[in-house]
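The chain below stands alone and is given as structure tokens, in the form predicted alone.
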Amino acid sequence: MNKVWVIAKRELKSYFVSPVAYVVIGLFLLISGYFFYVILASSRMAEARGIIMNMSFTFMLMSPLITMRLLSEEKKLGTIEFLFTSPIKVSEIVAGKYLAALILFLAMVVITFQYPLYLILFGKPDLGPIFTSLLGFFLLGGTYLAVGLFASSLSENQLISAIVGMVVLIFLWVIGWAGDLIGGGAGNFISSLSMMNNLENLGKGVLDAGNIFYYIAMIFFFLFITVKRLEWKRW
């Protein structure tokens, strides 16, 4: 864990010595704050579901900015070879870089706690859906970052990594529409793979273990194939 933390601290430092962290956090808060105001003003309902869905889509578009450089830059600069020859496991490299991105995202999530706080202070919301919506947003964001980290392992070009990550995320977001068209058992299975559908269930206040397992499984799957991708390149 010490090696993982060393890598994570290195990545966090690189985020904040460049404009990346400030731009991503600033834009996310600006857009999410706008959605919060518009949705609350138009619906007059003290609920978090609408704002969480919009924040989730917004972060899907922005998450590649966080992940695209994590491994692509190492490849471009040649420092990935140094990491490979150091006494650090590939899994520790991946875990450290993912942890750094996750901490940055967690900071963004903590800042957005102000939105449900406003609802509690000035309204009488149902706290259950607010809790499950925030939990779903955090798990969804963690999935975005795992997908983006995998995309970053595919190319030394950051733009290509960002585009690949975005395509995969959009596919996983809208795959539920195909499930609705197909219908039946196959359609239900395809719909269960949709990030949007799993978030909607949590947004309704339903704390379903299946929805939580989906995100955790997706995170571990993409981290696993990232490790295997790097191990293959290493040898």
Given for the second form:
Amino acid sequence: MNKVWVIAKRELKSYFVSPVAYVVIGLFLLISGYFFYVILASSRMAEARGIIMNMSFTFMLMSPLITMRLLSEEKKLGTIEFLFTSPIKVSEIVAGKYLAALILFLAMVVITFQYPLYLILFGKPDLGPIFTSLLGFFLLGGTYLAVGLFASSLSENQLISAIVGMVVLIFLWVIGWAGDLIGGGAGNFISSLSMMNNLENLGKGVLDAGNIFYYIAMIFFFLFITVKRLEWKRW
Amino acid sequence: MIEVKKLTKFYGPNRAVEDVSFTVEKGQILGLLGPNGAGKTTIMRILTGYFQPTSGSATVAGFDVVEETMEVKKRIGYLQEVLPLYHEMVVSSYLEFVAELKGVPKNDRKKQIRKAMELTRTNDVSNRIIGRLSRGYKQRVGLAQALLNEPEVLILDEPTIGLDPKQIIEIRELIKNMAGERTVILSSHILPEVSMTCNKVVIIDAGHIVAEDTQEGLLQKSEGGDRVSVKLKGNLTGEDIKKEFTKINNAGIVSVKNEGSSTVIEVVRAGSIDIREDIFRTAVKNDWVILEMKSAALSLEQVFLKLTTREE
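After the form predicted alone, can we look at the form predicted in complex with the partner chain?
Once more the chain from above appears, this time first in line as the rest of the complex follows.
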């Protein structure tokens, strides 16, 4: 656990050395602020459902920018060999990298807490759905980052990592449509894999253990195959 | 300290290393010598636990590199060929990161980092960004990194590649200073490198060991060893001289050549005993005047070429 933090700490520092973190956070807040204002002004309803869906989609396209360099850069610089010959497990390296991206994302989510705050100050919102929405957004974002980290383990080219990450995410976002088309048991199963469908309940304020389990399982699955991918490459 | 037994590594169908065995005693500096692509890096990567061998085994400091990889990793300092540096970091915080990663106890960290920086003479760049350092300084930061956590074994892959001659000499000195009690393996495709720093040499070509010995041993083994050339006054006739010099103990092939008003004789030493005294006495006995006598050692370079060049 100690070593995980060593990796995460270095990664966080280097996020803020390059402009990537500032640009991603800044642009995301700009867009989500725009969504918040426009949706609120047109609907005149103190709720978060519309904005959460839009924020989720926006962040889906932006998250690979956060994760693309995590492993690709190590591969390109050759520092991955240094990590692999240091007394640290591959799983600890992956966990550390993921933790760094997650902390960066958490900082973003905390800043977006201002939106419910405005609602509370100027209206009487139903707080339940708002907080389950934010929880959903955090879990969903965590899944994005795990997928992005896996994509980053595939190539030493950051651009390719970002594109692969984006494509996998878009596919997981809309996989539910195929489920609707197929129908029956298989269709239900495919629908249950959709990131969008799992967010809907949380957006409504329904705290379903199944939805939460879905995200956590997805995160663990992608971190697991990232570890396997890194180990497999060397044999 | 390091024991390699019948190590073989295939990358798919391609053989990188085959049936390599050698040992390194504690405190020795072993030079792994070979042309590019001979398999030096592969051997080092197996020893550091980065690669698994296809077959065979290796132990470092008594631990198996496959079964007890973590224990091995705790005891080695490794400088890979592509320097393991994060370019955006400052030197001191990079070393701090490496120390933490290697599990140096917190209250020992500052001391060890200072020691490593002193030894590699990187103190004056401790606050500089790594990416902006010169190649020579980057190399030294890489060496400093390898020293953290006081490893028993240092594994240095091409430690002087890409440096200018002055820096090469400095790094060479550094490696000698770093060695001390430690066991060192270094690889190189440059000969003076190995001949100046190492006390044992393993020459590899196309994945096989072609020679393994001390430096002196290698020189002797290569046919002929040293040769002594003597210049005598006067244009003397060949046959007599040749016969006289061949009588000397340990003398090998003798060749005689007339050069203007002098005669040049080359005597190849067969054994390890110095033959110059005998040559002198032979000349005196026959009343020949020696104008010049020099002994030319066959350089490691010639040995290397002889061993790694095959007739097609």
